[in-house]
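One chain follows as structure tokens, the form predicted alone.
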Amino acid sequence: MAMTGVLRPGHAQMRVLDLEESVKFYSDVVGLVETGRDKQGRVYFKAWDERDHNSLIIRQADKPGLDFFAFKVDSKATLEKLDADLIAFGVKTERIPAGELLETGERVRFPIPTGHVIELYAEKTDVGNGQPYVNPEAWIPAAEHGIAPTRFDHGLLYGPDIDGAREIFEKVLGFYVVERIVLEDGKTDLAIWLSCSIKAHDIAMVRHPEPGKLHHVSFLLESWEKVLRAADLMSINRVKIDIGPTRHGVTRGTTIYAFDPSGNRFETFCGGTSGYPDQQPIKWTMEDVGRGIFYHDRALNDTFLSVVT
């Protein structure tokens, strides 16, 4: 359902320290299927249940970290509109050609204060998901393999200036705050978590002192049991995990959070509450941040708060 024009998450491009360690991860263990490979090295996914060409791209570097965040557009109209508007707002575009992306439209990128580099787009080739468009299957047996979410979902972003950066989301780009936690003042954002559309959120930033930090990227599953399976899943593939399986307060959402081979974290859940923009937004606050976050353990713990890339 689009609100505003901006339809959800479109994908993700990750720095990783070992790419085919980190083929092998994504692909096995996570359950994603790999769409394709590019002069840059870069390798391409998505998750089964989705239609178009990628959602997430992972390159070779020397450090872990996210290099840009991109939303899909309704049109080629809204793109147009979304770009002459964020230059009236002060904010500097730069506009990156079609098919620089495997499979990808033109894309409008620009920073926010928090230090991430967003991007607008599109078009982007549908490859289907393995299901005609007339009268298909309810699901695919054989592309259940891994954890296999059925879709990327969201990102929570670390940075300096949140407060900035939900300016040109809100007033820019038609998001709208659904919860929120504030510091100890009562007024001052600690952390925010936007929506685009009814979902609980397509974004999240806590503030942070260092700028353009990734806390993780969010893949959907489909129950709390799918999420069950995934910490086995995870146990048996010695992955790291971080915390989990539990609950949020905020959004309450199920979850699991853990780290791919390069230190990145990565969360995979389900559920959630819907939004709407006409809701006031849930407000938590800092004598209760820790059932907000992890309800059933009601505190934080130290890796949650301070490990990012």
Second form
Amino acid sequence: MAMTGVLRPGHAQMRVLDLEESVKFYSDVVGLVETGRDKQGRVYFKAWDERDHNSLIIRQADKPGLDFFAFKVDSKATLEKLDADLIAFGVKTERIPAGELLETGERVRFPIPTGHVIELYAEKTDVGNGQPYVNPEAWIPAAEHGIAPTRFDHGLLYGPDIDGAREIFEKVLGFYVVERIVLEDGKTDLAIWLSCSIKAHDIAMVRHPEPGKLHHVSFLLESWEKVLRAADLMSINRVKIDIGPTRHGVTRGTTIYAFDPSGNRFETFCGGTSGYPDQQPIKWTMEDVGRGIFYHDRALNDTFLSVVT
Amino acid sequence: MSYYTVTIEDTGESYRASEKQTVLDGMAMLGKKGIPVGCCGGGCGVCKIEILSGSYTKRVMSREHVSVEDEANNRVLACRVWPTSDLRLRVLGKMNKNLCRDNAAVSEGSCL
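What would the structure be for the form predicted in complex with the partner chain, given that what you showed me was the form predicted alone?
Below: every chain and molecule of the assembly, starting with the one above.
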């Protein structure tokens, strides 16, 4: 098997200011499927076509933002190996017992130098995508409820030491850099896009003075037409759109950035190039950073670098 | 529907505000360039203002940007407050910088 080790972004836990308002938003506007609630009051969702029990968890708090971002690994043996590798690399890890998150196995949790908390886990209950594993249909009614992304795709994190974080992802977890934006000095990265698969990116980071900030979590759509449909649904529901529909130069993905009711940015993303670990990273310079981020506007909007939770 | 007058002390401008419209949307609809409309959900903190006089209703906003003391002293996020009387306000932080500069590049639109 070619794809081993870390497989994909598996779940993210986010804070919201008003739980029930946010449950309604993620259920009916984003079109995720609610899959459970736990004793702590957290609410669990998955995209309709995902098979594992949950990919987005929200909890009520007095400030929005990201609690943690997790990747699924291919086996318990890999989880043990990566935990040992992280410790050997000087990363402080802790174990979160199985069941602390609903239908989720033991997690290895660790901080990265951007101030974020990352988790790895090997097990999450397969609840299916609403279709049988024998002779399924192409889609189900949930595929048309709200924006209805097919999966949780990636995240963009803002924090200070993206170089230190990159080292952990590259040297320990087997990620590779797909694209980067280099500052005027010609060597310092403003932003990096990393993949653990053939996706255009599984996680991205932007250098930013405040630690632990969330720029966005992203959900995958199947076509540009569905991105336009998502924009219609955002207007119908008076969702604040940050920018789009448009295309990124970086990744070449089509996109809308918008905000949830607590001001957490999310993306509806489609397409994007494929990457392979033998390919050299694409570099963007500050002269062309506008085209890199927003390919049609060819300029950053005021909020891209300043509005985070 | 009730309407009130909202006065922005920093610039002396005022506008007719609907009780159904957040203070931020009212300010953005003034057409003044550079009003930083951020997340519109009380999360990012760019639209922080201080209400100097008048009454308003509010919704929950991030403690990271509005402390208990701030809230008690009418320092709030414009995207989460609605006027219930005439208001006088001044802008704080990032919004102040944008509102008071002459050639702000772009308006960021409104929350709606």
